[in-house]
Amino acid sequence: MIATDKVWPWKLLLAVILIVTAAGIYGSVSRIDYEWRWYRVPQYFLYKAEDVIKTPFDGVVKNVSVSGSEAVVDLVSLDGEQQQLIVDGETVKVDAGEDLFEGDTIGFVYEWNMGPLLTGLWTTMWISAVSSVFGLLIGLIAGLMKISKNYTVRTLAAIYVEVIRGTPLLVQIFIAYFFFGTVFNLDRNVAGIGALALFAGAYVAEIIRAGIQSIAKGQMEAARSLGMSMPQAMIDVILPQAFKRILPPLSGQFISLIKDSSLVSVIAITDLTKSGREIITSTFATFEIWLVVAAMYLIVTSILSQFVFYLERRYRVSD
C-alpha cells in the first residue's frame, strides 16, 4: 500500500506531461494550412490489382458458367482447339455463342498485391538482416584481432575500426557503390549491404573486444589448465560469458543499423525510405507518408527491442 501511495503521484505527473504534449502537437498541427489525406495511405500497403484476361485466338464462346465470385468461360477456336479461362464473375463481357477475335477482352481478375510501403519495408528488413549477419562476423573477427598479441594483426584491426568509425556512413556507401561497385562490377544491393556490414562490423568489434576483456583472466587460465587450446577456451568458455554481457549494446547496434539502412536509398535501392519519397512525389501527401514511414521503423525496432529484453530475462534466469 505504501509503495502504491508513492508511485501514483508520478503516474499522475506522467499523464499530465503526455496530455500537455498531445495538446501542444494538436495545436501546432491546427496552425498549419495543410489538407490531411489519410484516406490515401492504405492503398500503399495493399492494393487490388486488375489483370485483363483476353482471348488468345479467333473463335467462339462455347459456354459461360458463373459459380460464386468466379466465371468460367469455355472457348473454341476455329481449328477446334478448346481453352478455359477464369475471370471475376462480375466482370464477364461475353456471352455463350458470341464470336471473338484474338485480343478481345473476356473479363478481369482481381488480386491483392503488396503496395510500395510493404515492398520497401521488406527490402529494408532483408538488407538489414543480411548486413547484421555479415557485420557480426566481421566484428567478431576484428574484435579478436584487436586483442591479439600479434602487433600486425592488432594494428590492422585498429586501423579498420578507426577508419570506419571516423567517416560518415553516407560517404562509405558512396565509395562502396561508385568506386568499388564500378571497379568490381557490383550490384547496388551488394554494395549497399557491404557498406552497412563494414560499418556495423567496426562498432561490433569494439563491443566484442570490451566484452571479452571484461571476463576475468582466471577464466582463460582455468580453461587452459584443463588442457583446452586457446581457440577452444575462447569459443567454449570466454565468448559464451561475454555474449551475455554484450547483448544489450550489440542489439542496440543492430537496431541502429535498421535505421541507418535508410541511407542506401541514395544509391537507388528501393527501401522503405525511398518508397516513401516516391509516393510523396506522386501524391504530395508529405506529412502523412513520412509519419507512416517513421511509425513503421518504430514498430520494427520496438519488436526487436522486446525480443532482446526477452533474451536478457532468459539469461538472467539461467544465471
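Small disclaimer: the values here were computed from a predicted structure and weren't measured. Here the rigid core means the biggest group of C-alpha atoms that line up within 1.5 Å when the two forms are laid on top of each other. Residue numbers count along the first chain shown, from 1. First, how it differs from the form predicted in complex with the partner chain.
The rigid segments shift between these two forms, and of the options Asp33, Val183, Gly103, Ala216 the one at their hinge is Asp33. C-alpha superpositions between these two forms give a turn of 13 degrees for the smaller rigid part relative to the larger.
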Given for the second form:
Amino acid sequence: MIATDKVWPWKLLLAVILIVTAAGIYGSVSRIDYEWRWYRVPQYFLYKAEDVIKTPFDGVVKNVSVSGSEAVVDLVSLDGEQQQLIVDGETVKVDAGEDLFEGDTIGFVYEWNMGPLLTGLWTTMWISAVSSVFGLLIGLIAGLMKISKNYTVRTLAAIYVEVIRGTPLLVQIFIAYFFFGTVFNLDRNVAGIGALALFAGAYVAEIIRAGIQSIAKGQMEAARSLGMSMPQAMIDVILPQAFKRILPPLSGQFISLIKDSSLVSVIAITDLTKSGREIITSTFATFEIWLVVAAMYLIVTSILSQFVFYLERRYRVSD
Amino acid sequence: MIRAENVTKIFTGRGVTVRAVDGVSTKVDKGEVVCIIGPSGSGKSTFIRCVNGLEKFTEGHVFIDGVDIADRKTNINKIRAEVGMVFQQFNLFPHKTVLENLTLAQRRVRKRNKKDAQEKARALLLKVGIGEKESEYPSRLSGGQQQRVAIARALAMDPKVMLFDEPTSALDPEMVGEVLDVMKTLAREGMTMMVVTHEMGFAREVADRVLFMDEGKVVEEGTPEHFFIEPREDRTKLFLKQVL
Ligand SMILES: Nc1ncnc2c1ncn2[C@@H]1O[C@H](COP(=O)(O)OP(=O)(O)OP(=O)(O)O)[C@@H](O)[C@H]1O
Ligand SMILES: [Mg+2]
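Can you return the structure of this protein in the form predicted in complex with the partner chain rather than the form predicted on its own?
Starting with the chain above, the whole complex follows.
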C-alpha cells in the first residue's frame, strides 16, 4: 500500500456526499407543495419602526430646516414657548409660518429595531449565561460535597445529582414553574433559570468531582504537610489543576445548556425557540423560520466551541 | 522532639484488616538523625505519615515538642508547619513555578509578605544548588532537581523536624547522590531528621540511630555500628544479608 495518505480524494468524497444530500433534500422539498418565502425572514431580525411626531401645543411653525436626511422643525406656542422637533427629512408635513393645533402631525421618525429573532436570541443568551454561572456555583459546591468525608453531606449531594440526572429537563422545568413557581410565587424567568441552573449543576458536579479526584493524592498531602488547611489546599493547589483538566467537559456542558435552554419556551419565556414559534403562527413560513432558528443556535455554539478550542491550545502551550 | 507511644494503624477495607503499624514506640531527640529501614510493606511509610498526622492512627500517641497531635484541641496545621515532609514522588505543585512552590505555604501559613518569602526561597534554592531554575515549572526539571526543590520547599517553613519517606527511591541512580548530599548537609547542620530509606550507605554514615521495622513492628533499634556490624535479631540479619 501507499504510505502517504492523500487528503484531497477524501475531501472530494465529502463534498460529493454533501452535495448529493443537499440535492436530495431539495428534490424532495420541491415535490411537495410549499411556497418558500425567504424574503419575509429578514424583517424578523431587524425592522424599521415608524414613530409619528405630533405638535405638543397650539402654535406656529417658526422655521423648518432640512439637513441631510433630517428635518429640524422649530415651533413657538401661543404663549411664546419654544420647542424643537426632529423628524425624517422626507416626511415633513409642515411649512414655515403654518399655524398648528395640538396633535397635528409634523412628520415621522424611523428607527431600526431588533426583530423577534434577535430579541429571542438575546433572551436565550442571557438565560444561558446566568444559568451557567449559577450552575457552576451549584456544581462546584455539590462536587465538593460529593467528595466530603461526612456521610450526610456526601449523600445529600449524591441524591441531588441522581434526581436531576434521572429525570427529563422538560419535566424539571414544569415542576420548577408550576409547582415551585406557584408555591414560592416565582417569576417565570426565575423558575426557568433555576431549573436550568440546577440541571447544569448536577452535571457540573460530576465533572468537578471527577476532575478533583483525577489530581494525584500526593498534591493534597504535600499541601497539607506544609501546614495548609483543607480549604487553602483546595483553592491554591487542587482546584487550579483540576480546572485546567475539566475545562473541555465543562465548556461542553455549558454549550449544551444553550441548546437545552430552548425548553424554557414551554413556560412562555420568549427565547429564540419561542420567538420562532410565534413568528410562524403569524407568517406560516414554517420551514424557513425553523431552519433559521437552527442555524442561529449552530452559529452561537460553534463560535463558543472554537473559543474553547483556542483556550485549550493556549493552556497546553503554557504547560 | 518527637515521641511516639504505642502507635498503631489498622487499615480496614473490603473485609480485610491490615495492622500496618503495630505498637511502635520511639523518640527522636533534637538534632538527632533516625533512619528507618525494613522490607517493603513493613509499615515504614505508614508510620512516618502518622508522625505528622497525614495518616490518622488507630491507637497510641505522637508528641511533637510535647504536643499530642491526636488531641482534638491541637491545631494540626500549626504542627505540620513545624514538621517538614519530603515524599518519594516529590509532589511538587506542577502549576506553579519553582519559586512559587517555595513561597506558597510561607505566605498562606506563615503569613510572610511576598518579598520576605521570595528572599527565603531564593536563599534555599541556592543552598540546594538550583538557584538558576526559580522560574521554571517542575516538569522541566530532572528528578533529582525536583526532589531538591521539594526539600527546599519544606525547609522554607523553618521546620524543627524533617521527615523523609524514601526520598531517593524514585530517582535514577545517577541522581541519588545529589539528593543525599543535600540531606547530609542538613544533618551536619543539626537538623532533626527521620528518614525512611533503602540507602544503607546513607544510614550508616549519617544516622545516629537506626530502626528496623518488619510487619508493623520495630524489630531492632540501635546505633549504626551496632546495627550493621552485630545485629541481634535473626530477621534483621536476614534483611541485611539481602540488601547489602
Ligand atoms: N491506604 C491503605 N489502605 C489499605 N492498606 C494500606 C494502605 N496503605 C498501606 N497499606 C498496607 O499497609 C502495609 C504497610 O504499608 P507501607 O506503605 O507503610 O509499607 P512500607 O514499609 O512503606 O513499604 P515500601 O517499602 O514498599 O514503601 C502494607 O501491607 C500495605 O498494603
Ligand atoms: Mg513506603
